[in-house]
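Given as structure tokens, the chain that follows is alone and in the form predicted alone.
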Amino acid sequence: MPTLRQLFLANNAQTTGFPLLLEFERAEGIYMYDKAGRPYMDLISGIGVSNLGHCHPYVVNAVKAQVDKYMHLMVYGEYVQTPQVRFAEKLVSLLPGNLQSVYFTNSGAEAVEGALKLAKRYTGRHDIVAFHGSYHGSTQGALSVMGNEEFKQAYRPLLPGVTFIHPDNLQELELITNQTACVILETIQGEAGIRVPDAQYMTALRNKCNETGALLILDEIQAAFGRTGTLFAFEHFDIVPDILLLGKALGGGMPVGAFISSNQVMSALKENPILGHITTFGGHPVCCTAGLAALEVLLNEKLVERVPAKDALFKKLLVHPAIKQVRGKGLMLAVEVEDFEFNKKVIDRCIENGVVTDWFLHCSNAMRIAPPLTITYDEIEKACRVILNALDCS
């Protein structure tokens, strides 16, 4: 017989040659555990969505209770479900007045899409003004706008119209025009290697989409709930997007997306033609029920704000002759070393002593530390012994 290994690698589609392969039994809190029942400290949060850990009761308990009463009952927008009226209704009360409309979808990548068909059939427009070093997903559209050449170059052709900047150039503004849609970038870049962008420069980022008419999407579907220290990031720039996008954490575990804007932007969906933007499973009514199960313990619990606390800590214990630096905001940090090759021996090293991290997609010089947020001090110093270790061993 197969192992499930084998089995894994005979029927599952790869997407690289050497996937991680570890086999996890069972999850709960910061820790997976596989078959031996050796515990792994999750530091990257299964990439940003395990915001409360693995498998929190209250969470679990909430979604238990929904499969018991109805899961899927019709694609997006038709009925009204409780579970997606509630998450709505608990969002918008946490967001800026002009962040009133939800749309819920399967994921980031498709909040992206719809965010940028949305932005095109509002202002009549079609140039959109992208990051060198975003990323957005890998859809068509998302890989559109997605700013490295490396990772798209295979797909061409993809959406016309698209111009790159570079964060913080100032100048480079000037590209932001009135045939301009929309420009979209993430409030903190995330697969670049954890860039947090000047306070000034998003301020005349806003301006400059003010005076052209352009439409600024702010995807914070790494960057929010909690992760960067506020809820979400864009209120570290007191600014506010015209088109909020959000995922990973958003869903408390379960795959649920969504961009959010103004009921008069968001109406333009509804005509011309109707049907503007539509999703079979979109706002799935179990997963809005984790959604706000975790948007509520998130709340309740005030993980937010030991937020910045964590993050001084992981900067005043990860200090090391290979360390370059460490950067980032919150508990959303990119540990900067010399290359690749080192990096991913400290890596390796560190699942090896029980401790996931990983690189970035577009920054593999740095490692990734995003663990849950309601990882302990004692389990911060934990984390970083294993990781300093590994940078000698290496």
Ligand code: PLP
The other form holds:
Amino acid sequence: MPTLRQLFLANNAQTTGFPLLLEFERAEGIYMYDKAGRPYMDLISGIGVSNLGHCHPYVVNAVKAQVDKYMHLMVYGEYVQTPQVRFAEKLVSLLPGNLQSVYFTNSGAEAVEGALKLAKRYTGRHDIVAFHGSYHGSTQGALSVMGNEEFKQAYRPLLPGVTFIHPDNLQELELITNQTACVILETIQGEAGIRVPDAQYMTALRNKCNETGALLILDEIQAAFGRTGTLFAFEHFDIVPDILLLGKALGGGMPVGAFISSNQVMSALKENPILGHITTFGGHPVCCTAGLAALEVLLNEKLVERVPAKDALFKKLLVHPAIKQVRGKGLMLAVEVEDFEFNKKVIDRCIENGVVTDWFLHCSNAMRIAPPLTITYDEIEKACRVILNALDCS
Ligand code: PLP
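Next up, the form predicted in complex with ligand PLP. The previous block was the form predicted alone.
Every component of the complex follows; first up is the chain already shown.
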């Protein structure tokens, strides 16, 4: 009889030669448990997803109740489905007035695709400005605006007319012109190794978009829902996007993404031709139910308010001669060390000792710290002890 691991390697498509191969039976709160019942602390929230920890009972119960009512009924945008309507209503109530029309997708990358299409339709332009170091997903449009040549060169030709600029470079804002349909950026870059932009730069960028008529798309697929210490990351800056992208934690552990804009902009998808973006499963009722329940927990338990103190505790404790820098905002942190080889040893040792972390797609010499927002101060101390011990031994 082949083991589950052997079957996984044989029958499940592999995208690296070195998958983590961890095998968990169940997960609860900030812990995942293997077959022997050994707990592993999830210090990365399944890459920015499990903001409430795993299997929050309120979310699980909401999902069970919805499954008993209905699952898929119809492709997106035709039937009035209570979970979609209630979830959009709640999101809109928490967003600035120009962000009132929510298009639910299956994933973050699909939200990126929808937003790029919408910007082209609304402006009648096709040029796009994107950022070096960015990550927006793995579909062809999202790859086209990814700021890392290594991961996309094998797929060319991609979308034409994409210009890349550097974060915080005021001079390069001149490359945004009245030919530009949109500027797309992560409010705080994730896979670049957590890079927080300068507030003045963000204001200048917003102004440049206003001057040229380019739509500003903020990708908060990784950074929203309290991860950085505010509900949405753009609240750290004096700007509001024309299109906001959400995903990951949006679904409370279920797959859903969204692009959100004004009714005026979004109505461009309705005519010439109709059905400007089509999706079968986008905004699946069970996913929207989970997302709404997760958002209610986030707000009711006031989890976001406690994020800055948790950020400060990590930064206070993570002091070691091998750590070059701890950067980031809230519980979206990067611990930079000398190089990938050392980083990998430290990460492997952390996992051996029951703390799961990893590195970043575009920054291999930094370790990711993005635990569920529910992590306690004691658990932060425990995680830091394991990390410091791993640094000592590597
Ligand atoms: N945008 C950002 C900032 C992300 O971090 C990710 C995923 O890591 C995506 C977009 C793509 O989301 P998905 O993997 O759901 O397609």
